[in-house]
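Consider the single chain below, provided in structure tokens and representing the form predicted alone.
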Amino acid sequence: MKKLLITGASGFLGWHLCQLAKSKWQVYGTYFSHYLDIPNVKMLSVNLTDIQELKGIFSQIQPAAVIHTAAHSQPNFCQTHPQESDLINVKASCNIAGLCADYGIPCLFTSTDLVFDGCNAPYKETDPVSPISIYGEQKVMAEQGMRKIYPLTTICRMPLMFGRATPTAQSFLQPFIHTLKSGKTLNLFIDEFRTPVSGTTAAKGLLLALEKQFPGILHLGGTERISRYDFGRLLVDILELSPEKITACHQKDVKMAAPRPADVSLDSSQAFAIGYSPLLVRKELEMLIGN
């Protein structure tokens, strides 16, 4: 099998990606501070911000393709630590694109729906970017820098993701369920909309984009525009809890370091056309909670 290098294998998306990719690829996963054992995946400790380490890994593995998921992906952290997060989110991403160009191999980069300001959803790949947070700005700089260095880079803009907790990461689903099952009330935004998918669905989309060698930018959002509040209502229904456990709030009610756009729903028609097929959010949740 050909060798696939997945950066950020200890992260939520990276872990889910490794689970699916290892059936068709010889997978090498990188981690920095959170080692974990993934059966049939060779894990490598790498500081991606060190160009010499990066060059050494490429030379050692000789990968046939790279999917770069590693990032500081918490907007509030990036807002308060812009220089530290820039090292991995921008500089390392551009260095990886340069090495993929040197080796002449496919390079997939996971960007975000937060490259948009939330004022003109749903967003197509051709819509102009307009980030309102430092995290969104960093992802835009990485997108543009990587494609300038290596025009064949595929940019996959990812939506909000949820799913089963991994050994070293979780999604927002776990604290939601913990809060509800502990008897507390969950306060959720009624004025923030996304097109969420599960980690498994997102990983399938990335592998499909790699298989098709999709050129340019691809949106991998779900089929439904949904608020955090409505997501919570689905969750309590599936958990058979009282709907009174969910209360509505507005973005302005919660003080956060990073500003949040109101609606960054993605138009993922291009991905649907090449075979990407997310399930309905309710179906995804039923499958996750039922297992």
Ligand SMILES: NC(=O)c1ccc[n+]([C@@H]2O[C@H](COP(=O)([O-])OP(=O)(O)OC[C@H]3O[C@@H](n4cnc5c(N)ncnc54)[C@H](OP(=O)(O)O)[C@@H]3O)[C@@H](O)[C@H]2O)c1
Given for the second form:
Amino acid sequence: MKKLLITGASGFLGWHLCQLAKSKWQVYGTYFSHYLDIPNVKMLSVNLTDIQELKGIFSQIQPAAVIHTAAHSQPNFCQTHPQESDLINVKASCNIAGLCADYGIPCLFTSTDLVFDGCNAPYKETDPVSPISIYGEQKVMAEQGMRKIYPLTTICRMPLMFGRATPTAQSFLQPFIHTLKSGKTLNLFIDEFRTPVSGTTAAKGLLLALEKQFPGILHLGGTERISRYDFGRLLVDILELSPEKITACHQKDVKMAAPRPADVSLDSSQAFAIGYSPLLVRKELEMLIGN
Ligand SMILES: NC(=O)c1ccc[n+]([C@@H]2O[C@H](COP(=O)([O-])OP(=O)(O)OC[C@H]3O[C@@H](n4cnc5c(N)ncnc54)[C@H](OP(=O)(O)O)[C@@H]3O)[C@@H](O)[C@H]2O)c1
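Okay, that was the form predicted alone. Show me the form predicted in complex with the ligand next.
Everything in the complex follows now, all chains and molecules, and the chain you saw is the first one.
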């Protein structure tokens, strides 16, 4: 089997990716601060912001392809720690593209729907970027820097993701369920829209983009535009709890470090055309938590 290097295997998406990729690839996964063991995946401890360590793993593994998911993925953290987050979100990403160019191998990067300002959804790959947070700006700089260094880099823009907790990461679903099961209500935005998918669906999309060697930018959003509030309503329905457990609020009611775009729904018809087929959110949630 060919060797696939997955950065950020200790993260939410990287872990889901390792689970699917290992049937077709010899997978090497990296972690940084969270050690974990993934059966049939070779795990490596690497600080990707250290160029010597990065060069070292490329020469040790000699990968046939790289999927780069490692990042500071929390917009609020990036807003308050712009320099620290730039090191992994921008500089390490550009270095990885440079090494993939040197080795002449496919390079996939996980960008975000937050490269857009949320005023003109749904967004196609050809729409101009317009980030409103430092995290969004960093992802734009990584996208542009990587493609400048290595024009064959595939940029996959990921939507909001949810799914099972992994040994070292979780999605927003776990705190939601914890709150509801402890008898409290969830206060969710009625004016924030996304096109969410599960971690497993997102991982399938990335592996499809790699298999097709998709050139350029690809949106891997789901098929439905949904508000956080309606997501919560689906959740309580599946958990057989009262709909009153979900109350509505507006983005302006909650102060956060990073500005939040209202609607960054992605138009992912290019991905659907090559075989990406996310399930409806209800179906995904039923499979994850349903009886
Ligand atoms: N989650 C979402 O809803 C979402 C939406 C759109 C885009 N994305 C993008 O999708 C990708 C994956 O997101 P995620 O939610 O899976 O992220 P995550 O759970 O926060 O995982 C981040 C990963 O990056 C690794 N990492 C951070 N700094 C590192 C460093 N200096 N050296 C090596 N590894 C480092 C972490 O390793 P340790 O934990 O071991 O330190 C972890 O494995 C990211 O690029 C993110 O920006 C995510």
